[in-house]
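Here's a solo chain for you in structure tokens, the form predicted on its own.
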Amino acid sequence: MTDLQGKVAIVGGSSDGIGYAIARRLAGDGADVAVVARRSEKLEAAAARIREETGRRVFTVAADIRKAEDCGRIIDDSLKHFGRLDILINNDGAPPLGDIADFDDAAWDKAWQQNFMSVVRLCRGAVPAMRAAGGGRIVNITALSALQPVPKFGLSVATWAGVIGYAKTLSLEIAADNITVNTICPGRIATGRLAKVFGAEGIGAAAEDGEAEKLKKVVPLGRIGEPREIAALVAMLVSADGGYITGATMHVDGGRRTNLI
């Protein structure tokens, strides 16, 4: 467990999946958390579970990060509620799959707003508050495909690659303010996204028709990752123990990425 007592975090996409696991972990480690997602009812249910399990203050912000005004509201409402901001976790779903040459301008614009501009806007809003707090931590959640592209994932690959470049540049510009910026690229993690991509109702259902076994075979560790394992790395990066790590891009994939660097 890391010690996040007195810290305030904003966690995107936190009604389920990786975002929920991160919010739950940070609250369990002592942080107060603003949870963000589009669907209010599901978000409120997630917040209630985190409050009950951790005893921490959990504030909900129902918002669409594809909209500039909602990005501003996420930062403003969280600051009004908690009075400070120490941690920003940029996380959300992903754009549709398909042949990259077939996507029209509207599809590209939606992907750009969701994956890239949301990060730019939320970081722009968060950095002044982190400076006022004496430092901060920013972590972006992307995907392994941003480092090791695969067919049909072009909208995500192109826009998240931009996030990696943005994050590296930002890390250099705000390091003197004691603000770190890092990016995590998860591989195959047991979430609704994985089930959607591979046409299964879930990992349990996939196991019945052998699909889960196919997914596991391409992972050197021989299994699908768990959201809590991404959350554990996030918890370290945003803690005092992660204070000397910035500008890094990390793949958490059970060994799937084959490059040396």
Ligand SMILES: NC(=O)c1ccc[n+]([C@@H]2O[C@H](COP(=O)([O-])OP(=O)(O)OC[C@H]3O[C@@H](n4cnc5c(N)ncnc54)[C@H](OP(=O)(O)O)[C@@H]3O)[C@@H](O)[C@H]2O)c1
The other form holds:
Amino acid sequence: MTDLQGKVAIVGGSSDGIGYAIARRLAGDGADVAVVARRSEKLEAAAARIREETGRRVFTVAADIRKAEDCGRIIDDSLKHFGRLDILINNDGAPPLGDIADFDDAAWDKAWQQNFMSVVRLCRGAVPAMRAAGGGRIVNITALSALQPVPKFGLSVATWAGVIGYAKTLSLEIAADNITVNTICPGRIATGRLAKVFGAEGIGAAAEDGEAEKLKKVVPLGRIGEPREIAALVAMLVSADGGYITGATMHVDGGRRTNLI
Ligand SMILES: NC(=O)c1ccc[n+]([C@@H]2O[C@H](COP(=O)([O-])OP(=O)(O)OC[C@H]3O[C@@H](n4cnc5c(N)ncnc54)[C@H](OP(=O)(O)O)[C@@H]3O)[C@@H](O)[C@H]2O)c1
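Other form of same protein, the form predicted in complex with the ligand, not the form predicted on its own:
Now the complete complex, all chains and molecules, led by this one.
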């Protein structure tokens, strides 16, 4: 457990999967949380669960982070509701898979809005509020493929590489404001998305359809990660104990990344 009493967090894509685990963990550690997703019914159910389990204030913002106006609304409505902002977790879904040479401009534009411009817009909105609060924490969730590219994941690989560059630069520019910026690159994590990607897209096997062994085989630790294992690192990074870590890009992947650093 970290101590996040008195802190306010915005967690993107938090009705399900990794984002939900992060929102649940931060609330469990004492933060009030604004949760975000497009489908409001599922979002309200997730928020109710977190409220019930943690007793924290949980505010819902139904929004599509691919849209500029929605990014503005996420920041404005959360600030209006809670009166401050200390933590921003950039997370959501991801663009479709396919051969990188075949995507048209519309696909690239969508991917850029989703993976890159959402981070730019939400950080731009959050930084002034964090300065006003005397400091803050920004964590981006990308993927191991941004460091170790995988065929078919090109829209994400290319746009998240941009996020890593953006985050590093931002970390340098706002370090003096006591705001840290870090990026987490998860490997295979047990969520609905993992099953969908590796089942429906025909490039692997879904954990649910009896072929989980194929997915686990390439992981040195021999298993798929749990969303709470990403949330645990996020909790540390946004806590007081994480205060000296900024500009870092960290893989949480059961040992899959093969580079020395
Ligand atoms: N699971 C893995 O193995 C894995 C590995 C590496 C990286 N990642 C990355 O980690 C992120 C989270 O993945 P996950 O597995 O947790 O996915 P997930 O289980 O499908 O959850 C995605 C969450 O984001 C929301 N969302 C999706 N698109 C959105 C949008 N445009 N605007 C606002 N909210 C949106 C979803 O709700 P709505 O659909 O209602 O909006 C949902 O709450 C993704 O970027 C994924 O690529 C995942």
